[in-house]
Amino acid sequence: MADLKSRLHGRLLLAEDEGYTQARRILNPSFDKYPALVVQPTGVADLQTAVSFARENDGLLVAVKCGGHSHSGKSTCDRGMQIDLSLFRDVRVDPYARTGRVTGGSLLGQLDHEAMAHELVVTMGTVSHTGVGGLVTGGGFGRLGRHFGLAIDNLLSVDVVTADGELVHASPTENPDLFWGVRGGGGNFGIVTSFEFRLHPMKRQVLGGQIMFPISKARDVLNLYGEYSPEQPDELQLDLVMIAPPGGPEMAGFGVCYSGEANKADAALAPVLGLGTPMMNSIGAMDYVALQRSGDTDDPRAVAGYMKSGFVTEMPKGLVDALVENFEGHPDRTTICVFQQSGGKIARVSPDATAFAQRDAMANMLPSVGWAFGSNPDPHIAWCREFWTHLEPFTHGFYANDDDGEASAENVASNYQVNLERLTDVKNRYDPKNLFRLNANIVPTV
């Protein structure tokens, strides 16, 4: 251990060291794990050293933490090595070339902030303290996905520390197999140390906010979503929300981001506004960076949570019935079902152009429950699992970033669809011993 510490410029933390407790924690306090050691790299050389140490020590379990948003706790581990990238954050924007370079531990809010200073943007999640590394390698949904495509659709190149400790540059012309794989294959192939994005011109002011109706209107909200979602303009992002907070009121409605020409916004939103008188309507002109921060949580570790995930390609009557008839609040939890919208430019990319295959999805359906940390989680998790049994038959795969750790290896493999064979080939080449396995894991075959 002393030899490892001497070779690091960053920090090596053991259980007795100051900073260890903070480093090992992630946003969901349900996962209270204790790595044997935590490495906090400050640069690529530290990452190479850490990965080589893990490989040379019997394939020591490796967890990589960027923003700590892993719903299934995969950015921490027991008795292994956690690589905490919180000291490896930097964003550089070239406003003339319209590109952004982002180090692997950076948070999406940093890129939003720097790019928007030049009225440039790229699709980047919906919570500003999300890690870019985890978000992007899984695909990279966000409020601008329909307008500009997924984050991976705007990648120009990456640098990756692979399982052999080597730094590999990947782009459409250099190591294209690895470049293809990291765009949707998650953390299966290594740790991305640098992302280069294509940025797009966009005005800072967008139309954003929420419009919510009584839960009694849920069927109308769901039916409208099914009918209008495929037809709406790319510039309009509608994320459907059903929510039952502790004590109510229960509501159904939409999170809105309209990033197109202001004089066309009313026409785009007319079907939504035609649903009737809302209980709440906060939609208005606002700064895009402020909208990106609007879902941030000041103290996320005060609330524990559990979530399921699956893509839907349509909103049939059976799914609407299942949602309306089985959605149920509880005085001791927040119950939510969100549909994160897809389509638009996301759908105009071939399923095999990147490792992300679910280009035909209408939305990513995410039922979840949250409860005060320290209270009994069992009834809330049990309810969400039961709710999911009614919804899952209408899904077609899941978002790799939302892997809950409960799916069988066969189900995880099938999720990659037409891309599984090629992904396995990439895994065999760059991580044949499966060092990077805390993810929606592609099992090597060599």
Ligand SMILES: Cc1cc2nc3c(=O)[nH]c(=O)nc-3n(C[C@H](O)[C@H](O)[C@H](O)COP(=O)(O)OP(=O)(O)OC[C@H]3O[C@@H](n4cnc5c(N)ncnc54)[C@H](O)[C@@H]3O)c2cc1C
Given for the second form:
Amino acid sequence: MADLKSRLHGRLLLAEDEGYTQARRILNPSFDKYPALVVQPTGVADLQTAVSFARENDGLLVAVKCGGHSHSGKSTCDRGMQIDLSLFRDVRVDPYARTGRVTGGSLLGQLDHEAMAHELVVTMGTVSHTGVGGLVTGGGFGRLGRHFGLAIDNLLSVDVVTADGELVHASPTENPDLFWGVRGGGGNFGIVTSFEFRLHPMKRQVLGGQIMFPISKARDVLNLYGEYSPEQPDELQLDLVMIAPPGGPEMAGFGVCYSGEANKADAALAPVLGLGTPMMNSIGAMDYVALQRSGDTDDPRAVAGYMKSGFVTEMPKGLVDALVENFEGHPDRTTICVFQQSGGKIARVSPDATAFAQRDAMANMLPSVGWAFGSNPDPHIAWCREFWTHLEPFTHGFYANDDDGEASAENVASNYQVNLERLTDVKNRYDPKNLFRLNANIVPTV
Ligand SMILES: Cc1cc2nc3c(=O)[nH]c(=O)nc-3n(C[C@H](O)[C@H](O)[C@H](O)COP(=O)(O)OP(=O)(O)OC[C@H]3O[C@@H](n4cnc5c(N)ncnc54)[C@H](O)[C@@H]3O)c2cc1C
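With the form predicted on its own done, generate the form predicted together with this ligand in the same format.
Starting with the chain above, the whole complex follows.
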């Protein structure tokens, strides 16, 4: 252990050390785990040292933490080594080349902030303290996904520390199989130390906010979503939300981001505004970076939470019925069902062009419950599971980043769909002993 410490520029933390508790904890407090050691690398050399240490010590269990948002608790562990990337955060934007380089521990908000200073953007997720490392390696949905594609669709290259401790550059021309696999294969192949993105020009001001109707309008909201989604312009992102906070009011409506030309916004939003008189309407011109931060504090998943997820390709009557008839509030929890929209440019990429296969999805359906941490979680989790039995038959696979940790190894594997065989080849080559296994795991076959 002393030898490992002497080889690090960053920190090695044991249970008694200051900073250990903060490192081991992740966003969801339900995961209360105690790694044997935490390494906080400051750069690539430390990462190579940490990975080699784990490999040489009988393939010690490795948990990689970037933003700590893994809903199934994969970025912390009991007994093994947590590699906490929080000291490895840096974003550099080249406004002339319209590219952004992001180190592997950075948070989404850092890239949004730096890029928007030059009126440049790339798709990032909807909560600014999510990690680039986890979000991007799994795909990367967000308010600009339909407009500019998934985050992975905008990657130009990556650098990865692989299981053998080597630093490998991967791009369409160098190590293309690794580059392909990292774009949807999650943390299976190593730790990405650098992401290079293509950035797009976009005005700072967008039209954003929420429009919410009484829950009695839920059927209309869902039907509109099913009918309008396939036709709406790429510049419009509509994330459907059904919400029942403790004590109410229960509502259904949309989170909106319109990132196109301002004079076309009214036409794009007309069907939504035509739904009737809203209970709440905060849609207006706003700063894109402020919109990206707007969910940071009130996201119910910041309390103890439980979530299911699955992609839907349409909104058939049976699914509308299942949602309307079974969604219900409770005095001790917040109940939510979000549909994070897909389609647009995301859907114009072939399922095998990157490791992320579910290009035909209309939306990612995410029912969740949140409760005060410390109170009994069982009834809330049981309710969500029961709710899910009505919804799951309408799903087609799930977003690996929202894996709830309950799927069988076979389901996790088959969820990679047409890409499983090639992904297994890439895994066999770069991580044959499955050092990186706390993820939607691709099991090596060598
Ligand atoms: C509040 C909230 C909002 C969300 N919103 C969105 C959204 O808008 N769009 C969306 O697409 N997803 C969203 N997600 C899901 C999100 O993509 C995943 O939870 C993702 O894993 C978070 O990344 P992280 O770095 O914060 O997670 P962590 O828990 O730190 O890491 C999760 C896993 O990612 C891998 N990983 C992390 N860093 C690296 C790296 N540098 N190299 C290789 N692998 C790495 C590891 O396998 C690790 O176990 C959301 C989740 C939450 C909790």
